[in-house]
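In structure tokens, the next block holds one chain alone, the form predicted alone.
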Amino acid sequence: MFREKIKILDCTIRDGGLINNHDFDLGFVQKVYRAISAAGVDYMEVGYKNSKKLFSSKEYGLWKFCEDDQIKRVIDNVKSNTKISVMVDIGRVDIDDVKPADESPVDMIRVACYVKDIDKAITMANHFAAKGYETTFNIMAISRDNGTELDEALDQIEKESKAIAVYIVDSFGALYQEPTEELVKRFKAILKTREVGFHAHNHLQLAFGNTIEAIIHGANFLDGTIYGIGRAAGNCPLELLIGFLKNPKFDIRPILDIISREFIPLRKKIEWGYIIPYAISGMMNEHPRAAMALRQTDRKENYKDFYDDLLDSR
């Protein structure tokens, strides 16, 4: 499977940070960056660019804020073609605090939004584009928010934005292959001058399969994480994606090495991956927050009760 236009973005630290309040230590992030760079991955997303006026640095780690000085410490003395990405949420970033791209180690800013907020998202993305950044839209909760308003939002992006790509985000890990195919085709039919991206969650063990489906139908911007780390059931495993693509520019060996050295021990400290409560939330097309809360209680293995509770709450 070789297509030159395909770009891989690793969001290990950003999505993985949703498990531990973005509190990875600097040395760990440096190791991830070196592995990602050695593997030839196109982008590494190091976290969120949130305002400290809104979030406490005592509650969250460095990668909730992604200050330029900390990012520079991560990438210092590493020869790499891997670009740095950060994510922003509407209402959580002070856009005036973001320096011009030529003064920052960040190359790309991804704007996460819901369909209803597309006006605000376009304004924000265009602001960052004017500062010299590559920009994308990550349209969240797509499995529940794909009515006619989605077509209108995509048309508005095509006509008014400067983004290079628009991501389909399976926030609830609820998509199967057929709706994945339909969504990619729908995005591509409207977005004539943008790339389509795909970001999968693994609640139904379909993150990798759905990513392949998205590739088949023309998605060229693909997200993955090392060993599938990420919120709840995690994301499409980067190592599987690299192994599938058969692109000589990617080298899977640095990823396999860091899994052995860092992620196997980490998996014993924090939990992610396919677990039944996350599967249930995916089956019901629900946000995994209830399943995540369950996993912090002494009832965490009571799967039938959780299923019934979630069913009753709908």
Given for the second form:
Protein chains: 2
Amino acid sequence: MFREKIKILDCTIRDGGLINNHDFDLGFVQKVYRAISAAGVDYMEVGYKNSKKLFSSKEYGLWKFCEDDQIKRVIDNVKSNTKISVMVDIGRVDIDDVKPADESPVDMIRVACYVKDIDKAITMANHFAAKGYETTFNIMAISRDNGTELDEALDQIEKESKAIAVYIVDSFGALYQEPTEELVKRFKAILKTREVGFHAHNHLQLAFGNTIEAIIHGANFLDGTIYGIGRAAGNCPLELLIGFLKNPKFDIRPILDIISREFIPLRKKIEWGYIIPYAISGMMNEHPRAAMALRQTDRKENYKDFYDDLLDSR
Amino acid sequence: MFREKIKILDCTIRDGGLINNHDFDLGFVQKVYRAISAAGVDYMEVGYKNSKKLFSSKEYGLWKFCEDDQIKRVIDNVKSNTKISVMVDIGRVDIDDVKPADESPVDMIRVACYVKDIDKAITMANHFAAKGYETTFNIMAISRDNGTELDEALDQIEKESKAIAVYIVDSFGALYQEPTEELVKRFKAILKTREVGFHAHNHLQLAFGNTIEAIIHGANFLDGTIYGIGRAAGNCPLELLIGFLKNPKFDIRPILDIISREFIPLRKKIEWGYIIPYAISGMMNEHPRAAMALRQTDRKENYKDFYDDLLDSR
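Beyond the form predicted alone, can we have the form predicted together with a further copy of the same chain?
Every chain and every other molecule in the complex is listed next, the one we just looked at coming first.
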């Protein structure tokens, strides 16, 4: 599947940060940046740009805040064509923290939002675009939040924003291939001058399969993470995506190497991947928070009761 | 996806047996049979019917041979509508070991074969059909062995056999969705009076996604295993398949329960699932034997060298 327009964004540190309070040490992030750069991946997202007025830097690691100086320490002296992305949530960023793009190591700001917040999201994204950043919208919880308001939100993005891409975000890991196809077609029909992106979660072991499905129907901005790290069941494994695309600009070897060296040991310390309570959440189209809470208890392998409880709670 | 004609076959013990020399103890197989029966799964495949003249019962467990008496010990006194299946390989079964169906607990015999062996396979399957068994063909290594001879073999099956279904077997775990779609359509075009089946391997995390793809295009006989157990990366997880189908005849709870009780502990003793060397085999459309051998060495997590070696060996 060689298609020039396809851009891969690695969000290893950003989505992986959701399972360790964004507390990757600088050396680790540097190794990931070197591997991503050597692999020829288009973008690397290093975390969230949250306000230190709202979150404590005692409680969270560096990549909850993504200060320019910390990012510079990661990327300085590394030969790379990989652009740097950060994510912002509505209401959690202080826009005055964001310098003009030409004074910052950040190239792209992705605005994560629900459909209901689209006005705020557009205002914010346009502010960042005016400061010189590439911007995108990442529409979360799409497996639930897909009524007619979604069409209106997409239409508004098309008419009022400068975003280069709009992502379908399967926050609950609940999409199968047919709903994925339907969503990509719906996004493309409205977003005539923007790219469609896809961010999967692997609750049902479909993160990679749905990403392929999205590619088939025209999505060109694709998220992956090394060894699939990410919240709950994790994301689309970057190594599988590169293996599928067969685009000569990508090299899988640095990714295989860093999995061996860093991610196999890391997986013994923090948990992500195919874990039955996350599969159950996905099947029921529920947020994984109940499953994440279960995994912290001594009933963590009691799947049948969790299934019954989640069914009853609906 | 509620479709009356869909039949699920659980091959937990048969394909799982490939990673432990078919040495599941009787109590474990009884527990699996009870769970599969309670879940309403259509078939359970308990192993291979191999000749004891060819394989030593010192080296292999009960489910390499699947003697009727052993199967009876599993199923006796259990209320069940699940039919029993065994698999045979060309050249490894003594057909005189197989009693008439009405004297045996076995309902179905699946003949695993390569395209080149189709004449032998049809002769053998017709012999079993004459003895009163349901029969199928399971065409292995389909991601490689799919030249024009495949069409001829399917045509021969359609004209000369009594098989109820013919399975696409992705032995190398190398299929993506588009080749899966193409194969199902090709099988269906020739096998006008038979069902098409699908047996996936999970090397690329696509076992479930490809099984859905096969269902979408009309495959009705579907293989799964509990918690995805099976050779190398394993198979399509039965629990995900049942969750997707939403057919009221299936109940996911007994499967969730046996995963908690038996398969989580088992996975700590024997290995299957998403493991990078198997992903590399799948990407390269190679048999997983080199990856399986690697996993027995102290270089088992050295993925980059394995990738380079496998590439060089082609």
